[in-house]
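Next up: just one chain, as structure tokens, the form predicted on its own.
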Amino acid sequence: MLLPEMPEVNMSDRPLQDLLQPLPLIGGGTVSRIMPGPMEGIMHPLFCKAVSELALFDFWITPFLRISTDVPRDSRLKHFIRPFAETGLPVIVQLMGNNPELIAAAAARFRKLGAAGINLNFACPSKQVLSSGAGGSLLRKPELMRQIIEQTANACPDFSLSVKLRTGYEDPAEMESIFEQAVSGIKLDFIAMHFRTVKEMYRKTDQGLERIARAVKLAGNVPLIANGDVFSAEDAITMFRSTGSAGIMVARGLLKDPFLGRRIRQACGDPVTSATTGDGRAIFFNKLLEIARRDPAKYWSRPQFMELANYMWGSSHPYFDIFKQLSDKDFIAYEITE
């Protein structure tokens, strides 16, 4: 279904410096409006360490922690947050589940453990997650979404709270009821919105900018952070100016250019941030290897390096073939030269 027509707003002259202004959080503190998206299976300790040492971002939003039948013990929660907390950067923990009481209790425990905030995942399109009634499946149950948000807010008063959404389960026209029934009138720091529906997964759509622009209007006074297909600074600027969003979230684009966040800041006129002029993937991969050489017992994992190489360059790239042929000893000592 096509989205209903909306009045056009000319944002072409919107100051890019607005994207550099800190976003205030409930209870104090701020985060950047250029946000790192959570990436399940990618944000392991080695990845977090490299991002921190290269100063690519100034805070974290973790991949989701599934809360299903009970709240994990503190030892499990500490283990989950540790790779992010060890970087010294503020950590917003993303929780996912369909039990309001358990989600609220887990949020309160993470607050005591030093988290900077909670993000609630109502967006994951994984078939396994959907079949369990969590993630994006909750977009079909906005009343339950609201219960989860409200109970989490009540359990953690004056604490940063945000949500991650998609534009609908099957149809972006569902946004109206989702916003009205699930989030209207609730105090949130931000709404991170991926412009695809759950059913679209990651398939191409030509309506991304229009959907985000509509979501911005539906969000009202809650800052809406745009997410989806941001692979360059130009993509981010187009998204920001075309939709009126309060910020940009980048995820898969970081695997093709780990310096993408810094490139966006530089394009917005950040006088401090400078992005690398070389291949950001090579610089990042060399940093990963450097960290692994310093502490191989903690950071060296050939499967992790091969997985990252596949994400960054693809299995048909010459680098991938080189890595496959190297012994562990030669691999960890390797350095990419341009």
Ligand SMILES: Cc1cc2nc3c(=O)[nH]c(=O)nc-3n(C[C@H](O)[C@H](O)[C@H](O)COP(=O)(O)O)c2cc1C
Contents of the next structure:
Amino acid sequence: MLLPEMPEVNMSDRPLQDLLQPLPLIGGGTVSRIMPGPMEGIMHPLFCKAVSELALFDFWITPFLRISTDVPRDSRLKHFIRPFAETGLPVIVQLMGNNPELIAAAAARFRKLGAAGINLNFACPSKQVLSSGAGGSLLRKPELMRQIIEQTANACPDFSLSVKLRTGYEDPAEMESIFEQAVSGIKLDFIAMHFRTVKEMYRKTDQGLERIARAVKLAGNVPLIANGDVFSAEDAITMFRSTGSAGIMVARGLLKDPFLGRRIRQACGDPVTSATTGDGRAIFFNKLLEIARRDPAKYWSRPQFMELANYMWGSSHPYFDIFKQLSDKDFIAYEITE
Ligand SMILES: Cc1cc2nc3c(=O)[nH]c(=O)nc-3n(C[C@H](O)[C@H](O)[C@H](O)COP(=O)(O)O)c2cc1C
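Given the form predicted on its own above, produce the structure of the same protein in the form predicted together with this ligand.
Once more the chain from above appears, this time first in line as the rest of the complex follows.
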């Protein structure tokens, strides 16, 4: 398909305030253009509570829920959405699967249960997911992607619907056909695009910005949310200005700096958001411990704390050694002092 000629815009002049404008959702409501990337295995109840108590984000996109052979019972769906809903923030539920009827039915049920919207995962590169024909493997079947999106939209009219993509399965040149065959002409709130291909997993690429800029053009009127390797406010501004994206999604960066979303807002001139001058990881970890002390039965789990510490500092950091040697009793009572 030939793309219409786009006038060249000098995007380095793009006002950063644009990133602070709320993004309207189909059916009403808005979300922030600085989005938390879904993270399966990380966004457990403790993590969600700490994020909301520190006001780090104002809505959720959940990690994926696999819909494979049946739509789970309401009790399971409620259990899935609860940690996010309990924060009082709007919750966009991410669904993953390759059966259009089942996905559409699950979406309609989540709508009834109070979700703010549905996001469809066509990005996950995990071997297990790919071998089941879901997540990123669907990028090779854009017609099926389209059916899943359209049936979900039909089952949930006037309801927020978005997708999460990578730039291709094997090659970013696939983007053109994916956009044309899977999403063109469909009303979506946004397309969140991780700039790697599925095959690239998390390998380095220096083509990220260029790929996102192409995706922005291909998305046309649908807001394209840029995702990949944003670890600082400067990275976010570079991504926003050099690609023309409608917003930024950050995932692993949050684990290296939980205040990253607030830092980006502040760098864009948000008068109401303050970031923190202290070590954001220490503040966040202390908040996790404080929550666990308040309600150990619900929130204390040593493996979860160790896993988060590993993501946040890495296993060679001195904190990690300290945590390993603490008894459970001393760990939960611990406070990181800088
Ligand atoms: C531990 C972990 C779990 C993830 N789980 C999901 C998920 O459930 N759904 C999803 O769409 N992306 C998931 N992702 C991908 C991220 O949302 C994001 O697209 C990717 O990490 C690239 O962004 P980043 O460079 O900001 O981390 C996950 C990433 C990580 C590191």
